[in-house]
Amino acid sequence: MRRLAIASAAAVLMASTVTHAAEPIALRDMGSFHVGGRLVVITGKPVKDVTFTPGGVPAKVDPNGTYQVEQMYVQYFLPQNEKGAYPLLLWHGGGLTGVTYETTPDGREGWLNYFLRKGWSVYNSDAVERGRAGWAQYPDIFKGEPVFLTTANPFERFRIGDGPGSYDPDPAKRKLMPGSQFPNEGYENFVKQNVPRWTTNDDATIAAYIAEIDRVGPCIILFHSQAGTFGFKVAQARPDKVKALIAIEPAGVGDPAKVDALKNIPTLMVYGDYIERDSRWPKIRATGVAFADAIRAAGGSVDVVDLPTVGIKGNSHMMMMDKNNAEVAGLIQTWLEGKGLTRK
């Protein structure tokens, strides 16, 4: 009898793995580098006795010296059988790492996996003061402090939740949009994806996207809420790279002095649902879509997609996890075919 119900358990598991498991990902290559930084000169510290370890003998430390920072941390997939024209490179939002595009919060295939599936080459970052980049000191170099969020802050801010006050740590009590897809259940895991930022450090940040730009070669561009306004501007630098801008609810533009520079790079636009529920989203929309129509005015191409208009409803900020993400992604992957940026 356990010898059945041990079979039982067997066939039920093997069952479930063939039914969720995906074809294997077959690549020629994976790596990372940094990019980007400068050296910077610090004086005028004392030396401090620190003890690396309990227990352990102190060392002199002397803070004064030559230092390290505003690097950028990338890593890169390469398919073994390229679709993509270009390589495809994710830029992540504000107080957020590359992990955005990894994984779901409830553990489905992140963007990352779904483009990789398509045959694009993937390059993934942390930007400048995030994750794998780095830290530097503060106020020295990095200026001001950095800013810290609450668990509740994401939920009530990024149209997970129903505006301010819809959080609860039990999550049958969150006040969750109206037929929302995000994930509640992983919630939890969305917020340990948080990392300190600063808003002092944009320039550094656009200058390592151009390192990278100029490392990778010619691109397309994915990026993500604060970084609107790093994927506008890094593509004014050079338009001769940058062959497609694909903004993810852009919270901030490009330089509206150079529309022109971006009138050769076709751009998509993508906003998702409930902006019009928000204190903040409808003015940031618009300003998004007001720089789409003066990148029109000035003879470039700008498709601006509202999801809850093509069928797709439920949308957060953080579209990327939510449920159908993979429907998202879909349009997406259309809208570059579309443009003729796969290959036969």
The other form holds:
2 protein chains.
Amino acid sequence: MRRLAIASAAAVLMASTVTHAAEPIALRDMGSFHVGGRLVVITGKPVKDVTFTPGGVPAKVDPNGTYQVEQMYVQYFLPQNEKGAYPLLLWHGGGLTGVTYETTPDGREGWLNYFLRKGWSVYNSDAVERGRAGWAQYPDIFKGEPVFLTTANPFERFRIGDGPGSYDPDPAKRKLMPGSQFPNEGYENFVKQNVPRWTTNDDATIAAYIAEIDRVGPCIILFHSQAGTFGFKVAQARPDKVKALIAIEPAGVGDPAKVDALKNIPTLMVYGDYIERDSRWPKIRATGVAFADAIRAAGGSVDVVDLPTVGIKGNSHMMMMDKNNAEVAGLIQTWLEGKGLTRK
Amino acid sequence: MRRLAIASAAAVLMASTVTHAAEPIALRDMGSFHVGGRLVVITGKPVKDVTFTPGGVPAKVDPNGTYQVEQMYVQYFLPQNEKGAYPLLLWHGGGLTGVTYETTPDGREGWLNYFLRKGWSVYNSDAVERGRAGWAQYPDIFKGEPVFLTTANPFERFRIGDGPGSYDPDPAKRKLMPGSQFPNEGYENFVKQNVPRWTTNDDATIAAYIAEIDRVGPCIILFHSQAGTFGFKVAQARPDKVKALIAIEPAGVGDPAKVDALKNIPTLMVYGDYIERDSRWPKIRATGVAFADAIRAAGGSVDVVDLPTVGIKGNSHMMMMDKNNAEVAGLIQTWLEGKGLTRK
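Can you switch from the form predicted on its own and show the form predicted together with another copy of the chain instead?
Every component of the complex follows; first up is the chain already shown.
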């Protein structure tokens, strides 16, 4: 398995000590759009009177009719001084939204600002069923029930705490991973970022992400966790439009029968710390590494970086929020520069 | 009833002909946060095995436990050259999110960019239960069922089309209000912005908005439609922190017993066109106007502007998206300047 050289990690460490917080962000434009989705017809339901606002005037709401469903939301920020060769698309993980890449739960700058300040046009999105994408009736349209997470669940599952029972409402009483970089004091804010999810909307999500790429054009995709499946499968569907893939702890991978489609797309996989201490992450990582091997066997190029092996320690599954998030972003930025994906 | 003078409307018309699209937006910072909400404990439910990603590793999900609910999401943009005396908070209407104020459905700049370019620090938010705020289990936590809207519903209810039956999937066959400024060709994109809503979360929404104000500090609130109730009630709860209110077609009002709390807060109410043609809007407007009268009777100052009477015609309920949205924003900007709420 190829890994980034220690030398480049050292360069990253130096670069990450430069702070940008005081510099203004100059945008040539910012905005948003929805993309994708389909129309669904519902019939045979009774008409309701709905008073939308207390003291307001009741309106007839006929639930029968045509509904727009399965679209997604994209917010974009285009820097005045563009330095990326292609737009950078940020795709969040399961039960989350584009907020993942915004301000960290303890109030520091996230990867959205980081990459924007580095001169990338950044497209940050909410996938189908999440956040500003909206969601549809279930079980009429969405199948199955949504999943809600307790306040303790991500703490124990995302390698922030040291396994089951590590969470406590009192931050001082939590059993954090030793040397954890997660901002424990902001954990309550991270919990507020969680949104309900279904486990039945993968096809719709992939279709919407493809629609996003068809609209934006040639691009680089940085994707996290659940979006491992989406990032690789969408790249397999549009290999001509995806110029690089950055997989942050992918929880799923692409179609093993179509790895050939990925052979011309430089790919970086990044894993954090504590993988071996966890009950699930060794297998999840192994699935990702096996997929990387399959891409390489087809003639592709994949760099797998286990952060601790390049001296970056303490990272949880939410490394874009960890206290050293700029250091991890710096490693990605260095990789992108090394692949010739920045403008000279 | 006092109204803005025709002279100031003419000044607005001239100002609105100046385009800003080519100028960069310089931000000293941008970011987001969640605020408010509470913890709810659920007990007595069975544990589930959930495979979050196809091919992934099943995880135990115990639905019993503590849930974070009823928080809200706020995204902020702080201009490098600040000209507003206070931050400007944008609150969306029912079944919508902060996307209301972003790029219009036909791809033009929305009010978020407009006021940011005018030098306001803008805080755009998703209220409780909407968009990136997330939503909670029902009926366990949220009471009642969510309301979903057909593609036709907003067209016929927001004075875009000329009443029931005016919508058609084919844009060319729709019966628009005569002279409508709504971007009919972008209506499908507007439908994609709609998200499910409950009618039972007003108290939680008000609590979260109060938490937003307690965090941001002294501010001006621009609110739309359903948020009429929220804007006025929150101002009544925090009259010392609210420096001006801009009510865009408020669908509800504050507590009539507490109008005294609003007497020192300069207030602007704006109504669009076609009110009299609609079955519901004459009464909704009358409720707003009566509330304005009550505030004035308590010694307060409210300007009620019916846009057609100042020469601005064709506006739907979604005037922030209408083709003349910059003209309407210009009227608001002029009003704010007239109230001394911009820096000299």
